[in-house]
Amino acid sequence: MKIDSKILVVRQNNIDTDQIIPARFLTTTTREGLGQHAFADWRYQNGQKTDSILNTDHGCTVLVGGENFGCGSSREHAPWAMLDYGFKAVISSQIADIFRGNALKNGLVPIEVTPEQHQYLLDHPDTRVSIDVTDATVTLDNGQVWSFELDPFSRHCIVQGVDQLGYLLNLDRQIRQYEESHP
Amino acid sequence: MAQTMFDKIWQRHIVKPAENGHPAVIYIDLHLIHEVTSPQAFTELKNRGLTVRRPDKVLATLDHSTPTSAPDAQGQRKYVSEAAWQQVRKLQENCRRFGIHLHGFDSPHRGIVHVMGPELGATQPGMTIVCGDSHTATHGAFGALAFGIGTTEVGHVLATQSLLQHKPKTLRVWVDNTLRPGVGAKDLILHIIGKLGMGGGTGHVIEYAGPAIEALTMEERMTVCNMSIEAGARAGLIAPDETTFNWLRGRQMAPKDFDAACADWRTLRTDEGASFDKELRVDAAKIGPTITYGTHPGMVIPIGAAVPAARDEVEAKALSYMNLKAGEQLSDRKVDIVFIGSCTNGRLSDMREAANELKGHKVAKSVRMMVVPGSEDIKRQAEAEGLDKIILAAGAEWREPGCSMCIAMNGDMAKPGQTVVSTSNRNFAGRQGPGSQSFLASPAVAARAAVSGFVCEPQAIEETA
């Protein structure tokens, strides 16, 4: 699996899912259709669009956002709105943990990188990146090839698309065992 | 070998180990849910022919999308929008359809997740609880291994009891001494927070050990637990004690033979000698009464301090957004709105410090002061004490249990451009109405704030008394 792209720079640290996806467009009860309300207060003032680079330079599917991505709220419609709106990946120097395990579910793939590579990425916001899933590799456009963390179950997962739910349901006869040794 | 409690409650809880780089499966002991993240689970059960395995773990309630006005004459609500009536409805829907009791409004005992929780003895020493929400670190006062999940989770743990975990790693947070009077748990986390950095305990489990844990209350270890998630941390965890069988005695919902229950309990706390991937130590008296200052809970500063200058431009950005410079005195910031109430401080302590601070004055005239307790019997436990009267009379709004401004996204939320002086756990830009400014702060704190008019002056009630 890979993902082709120019890189789209938000240099923000801290960037919390509150700024992803803000909690007045929680109240809906299917996944689809959060993208237009991907970073909303970023995109619009006073319902007019702004000239964020998230209006003018939409297409990119890579994402790279400043250190400490997606923290705050466990919210799963952070990564449902990010994919909406068309981004495949995303790439930082530190990604929240449960951020991190929403986008997975979903096959929004997290990338961390060390500081000194998130550093090249946001001096070099026209660069073009190749991200091979299946070998957890990014290719720059300049030849650089790093590789990055991504657990092996939820390659496979993101890979094969596997069900994580198929698998614990396939568990049953272990639930059922833990649940008599612990009445 | 010396076991810390995280891993001693872990281990409890393994329903398949961790091998082949396939995480662990772990059972869940207790699952809270609510209107907001449980909606796309539930389709997925239904999509799929599944039924919730064992709805007696699952406990639901109203609390994000509900209105925090009380019902008209007809007893109707005022939701904020039409899907916000259809969240709840589809809630109300999925309980019945898949059994689950729901703390709906007929309930006498509804309330904000995190709080009803504990109020109903659910929450207990050794549990594993999750919630799709990331302040289920609250529950972490209690002895319990409890933290967020996503709505896919919500789905597996619905069907299956059970969830994929990677093991966290353990921090401890040591406080050494006493907090000093008239500073709390609020002052102490967003102090902890402070030290830590917004990021710093991501990929960890808080446990909060020492002589100023010890010496918290209950309520005050919520507070301290709750906000865990803000210093990145999935979880807090505080031994339980006597403090906690204390509170927990009698409730509804604690466990039939309490004193077996007990003696286990008191086997969960932390082996002498137990190592930690990484330790903070804190010295509880030299902390003051403590404020956010910028757009994430780690930008803090004693109150009555000036805004330190930005240390990066992510600061720098966050004081232009607080239209704040440095130097400047927070006392000189006019406030718009005071909000006392969610998951970290919306309990009847909390009730009670308000109430107290506004004793017998006048929230100023230029301020929309906001009470909202935490639950239906927080909510009539401070009626019963007189503290709806106090707020009242001070000429602040005493409302219905609910999450509120904290979130704002049931309509209880500021303009942009308006300064909140909140204690909630959240200060992001926009978290409260976009382009509103919030400044986190204790009950007393808020209360003050309200009274003098300004973000915090602490002085201006001793001069009017």
Given for the second form:
Amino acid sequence: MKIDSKILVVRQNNIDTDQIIPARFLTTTTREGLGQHAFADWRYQNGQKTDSILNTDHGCTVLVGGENFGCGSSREHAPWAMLDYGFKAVISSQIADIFRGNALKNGLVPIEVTPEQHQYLLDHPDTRVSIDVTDATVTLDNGQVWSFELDPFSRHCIVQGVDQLGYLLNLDRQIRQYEESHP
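To test you: the structure above is the form predicted in complex with its partner chain. What is the structure of the form predicted alone?
A single chain, with no partners or molecules, comes next.
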């Protein structure tokens, strides 16, 4: 699985989950439609679109956030909103653990890079990247190739397009065979 896109740089550090999807929009248990509320307080004021880069440069599927991306409270709605908005991956020098877990469970690829690599992306917002989830690499349009950490189970689920429940359901036949042979 590859993700090819120009990056969208949001330089702000400590982007918490309430900034990604404000709590007033957490009234749903489905993923659909949350993209319209992604970063709502940055994208809209008094019902009008702002000049936020999230409004003017949309179309990118890779967001480069500042340090400590996804901090704050745990809410699966945050990666749901980002995915529904069109993002497939987020890159930062530091991604909050609970956000990373929620992102991986929902198919959003969280990528931590070194502070130097992160600074390069912040300094070069017109960069295009190709993310190879299978190989866990980010290839920049200047030819640089960076590796990132991605546990094998999460990689398998993202590449196969299944969540943890989908993974287990795909093993239904093997589970039944095991249960029948072990009364």
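Residue numbers count along the first chain shown, from 1. This structure is a prediction, so every number in the text was calculated from the model and none was measured. Take the two forms, superpose them, and find the largest set of C-alpha atoms that agree within 1.5 Å; that set is the rigid core.
- The two forms, fitted on the rigid core, differ between these two forms by less than 2 Å at the CA of Asn13.
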